[in-house]
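Single chain ahead, written as structure tokens, the form predicted on its own.
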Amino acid sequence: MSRWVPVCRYDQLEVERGSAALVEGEQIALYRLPDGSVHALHNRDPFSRAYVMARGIVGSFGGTPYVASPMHKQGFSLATGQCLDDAETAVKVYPVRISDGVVHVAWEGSP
């Protein structure tokens, strides 16, 4: 069962820039999009195994918002975590909600 964990204030997130956060010892990457939505992925790049996803470039492909890993440039859907370049690879996605100006993620523990 998941619970909602406060991570940061919404206004601390820059549009189209990733931000890393530590939630109970795990690194996550948060992304605020121009439409005001916020997405959260695990911060570990599955290809390089480096914790760098928050440093990736945010973009859109066919209407799908994604982040390109800064290591090898694979794209990952912000909605599903699915790699756009390798159907067998994905990163964990965390549901996000904003309440009273605070970003919360649904937390179940380690990915």
Contents of the next structure:
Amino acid sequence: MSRWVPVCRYDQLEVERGSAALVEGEQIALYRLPDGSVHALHNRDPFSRAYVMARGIVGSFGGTPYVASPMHKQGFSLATGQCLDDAETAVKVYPVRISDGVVHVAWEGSP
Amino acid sequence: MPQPRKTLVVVGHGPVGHCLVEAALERGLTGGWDVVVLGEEPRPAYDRVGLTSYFSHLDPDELSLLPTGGYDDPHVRLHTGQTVTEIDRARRCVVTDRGDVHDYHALVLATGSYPFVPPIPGHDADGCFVYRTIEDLEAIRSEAGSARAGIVIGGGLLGLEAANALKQLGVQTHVVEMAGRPMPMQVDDAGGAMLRRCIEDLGVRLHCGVRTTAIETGDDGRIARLVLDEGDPIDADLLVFSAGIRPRDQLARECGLEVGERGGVLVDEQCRSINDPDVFAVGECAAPGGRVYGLVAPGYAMAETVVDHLLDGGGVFAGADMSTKLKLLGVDVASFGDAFGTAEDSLELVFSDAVAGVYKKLVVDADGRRLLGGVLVGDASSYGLLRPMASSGQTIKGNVEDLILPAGGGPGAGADALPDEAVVCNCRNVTRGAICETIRTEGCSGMACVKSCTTAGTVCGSCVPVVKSLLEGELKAQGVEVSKGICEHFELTRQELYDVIKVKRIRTFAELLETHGQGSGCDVCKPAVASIMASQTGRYVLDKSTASLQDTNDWYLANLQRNGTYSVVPRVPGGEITPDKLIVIGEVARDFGLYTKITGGQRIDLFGARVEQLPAIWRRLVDAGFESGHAYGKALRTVKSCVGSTWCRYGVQDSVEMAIELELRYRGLRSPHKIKAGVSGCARECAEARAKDIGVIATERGWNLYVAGNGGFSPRHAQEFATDLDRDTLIAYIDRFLMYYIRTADRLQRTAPWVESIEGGLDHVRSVVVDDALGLAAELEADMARHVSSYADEWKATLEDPEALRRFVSFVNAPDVSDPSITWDIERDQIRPRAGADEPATEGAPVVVAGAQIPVGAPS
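Mind pulling up the form predicted together with the partner chain next to the form predicted on its own we just looked at?
Now the full complex is given, and it begins with the chain already shown.
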């Protein structure tokens, strides 16, 4: 069972950038897009194994919002976590809800 | 029964007379006609539009329109050096100055025009010339050798041509124009003002709105000065009249043909004299409907009309497009359609950039949907597209203003939107439809083929970009295509993005995306645009408008390393550092537990900093007088130097001083890729300057400049660019080289591949930088001057900006917790990232968790 865990205030997130957050000892990356939506991925880049996903550039690829790992630029869909450059690789995505100006992620525990 | 052959006599062998003969040959008129051409000048027709180029080659053959000297058809006889003195219409013959008589069935007058010389006192003094023939130019040239100052009377199209010629001959040049602006027939007041500035910047003095009252002569009977109705007289020893043309219609008048009010043989729309159906007039001696056309294109159209008529075709000359495009004194000027906005309710759209010397005006209809005409000064690259767009009256698709801004695909872009009937080549009257059809049927794959098959682009050349674009479109339709766009969000190349951002002064990514792109950008276009904006505005890279575009390195102003930590490189200009500053670096590294390594660029790299430590580290460094080394940016990195003549017993110049000067000059300059430089104090080259983008090597007489070298994956030696330069010239060349690179290179393209890929290669780059072949030098230097004057240390700026400092946190919801995944091993007495950072530490190995435990801030 997942539950909604409050993470931070919505206005703490920079527009069109990622921010790292700590949820029950686990690192996640939150992205606030220009359309106002917020997406959450696990913060670990599966290729470099460094916790840097929050520092990638966000953009769109054929209409799909994605983030490019800052390490070696592989793209990951913000909707599914699927790596756009390697069908075998994905990162975990977390559903996001914003209520009363607070960003919540659906949390099941460690991935 | 075969028809008896007839005789066509053409009087005059200028460009229009020649065009008429060519049309006669092409269309088979000589099947039934003998053609006799009588030319007064000693040589066959030559290109008068390009007359001024004669001064640069002095070879009449270069200008010749008939290099073989005759036509390759026995039915055409060309007689040069023979003047027709009389037309006997009753006997239907002409008489020449030799007494030869030529009978005709049809007679064409193509005698052209003569320059108007205003009847002011002294107009016939020695040293006064006109500008019409090769002989005139020869006379001016021999006079110019001893002349100091020269005057051109008339600031129109030809007058400015003549001024250009005088200037090139080394004469201090003045232009006197009666109207209040140069080229009053083509450009409006504002365009004239811009043109005036451009011309005066080139050292030509322009006197507008004044009348000439007399030419005063010296004791030798030669011109000494020109007296004006106001202001001081102008001293000069040479004067060229270029105050307009008058039709050469004397022969016609003498034989009773009617001429127009302002001269010119009055002809109907078949170009036939209104008094004599066997006599035609074409070109500048003709006045269809009473109007004389002083351009070559209408003359060509008239010549075609006459040939068509003689072949019993139904062609008519129905007026002409007086659009013009030319390069005057290196300044592009064009005027087309309703340039002055005379149509009722027409609106004007003006773009003006005084710094770049560009003025563009479009005249559109009341709805802003149709282009009626326009004026272009300084940049007429869009003329080839705009002129047919105006003459075809098509509806404008998209933003009207995009038509005068260099958006999308360069000067030929938008050609696809032209209707088939739009005349693309005005000189040869070739439509878009005809060009595309020919490309398909002839299977053209290159411009040479298109030009020879259609004749489009073979006269003035202004339509070539559009023809090229049509060719590309056709090839693309045949499946030959290469996308040039930088990514899926922009169909523009990096260079085109650079131009669009510059001209439209776009300052945010959102605006650029909205006007010229699609989607929401990506990790390719965002940093490229951020870099372009930084190199144009010199603004702080973490400025709100561009910060979100930056790659992580530029976002944190540090270099991301493999475990998610960053490295810090303070600038050490030229590799020269005081012991005190060296100690500060050591102390900072020790206090923050950073791994320390000397770099290849003669500075010190401090590794292992967490994002939240960066501001504290830089506070210490900035306080000690350090600034960003931009090791994280696509920017100037270092200027490496040897120790130079100060210490080295072999050195011939102070390479350290030069390296420091260059490094401080170009520090912070954002570019398509990193830029490295080196300065060696002698030919032993200890600084390895030839492995750099910019290599400077001292000689006994100054500095040699090498460019486009690099180490790395594909090492390249820098190539010799210019030798024995003094300091100022060296810096000017480097300024221009770097700015030209920044403007035109692709994203992530270093100087070596850039030079290899640019058309014309290193020679082209040298012609732009050294010889100023594109007239860009001043602009490139001004761009660099803007960079130099606007430079500010971005780390100092960041420390002063609480907004920017907010990003230097580990976790948005736990700023006091350090990233627990970052762990270290110790190797050779320094930290190193633990292999497989998120995996458990190897049993027994020491684990050091640095950073969080280390007190930050200046030591007390």
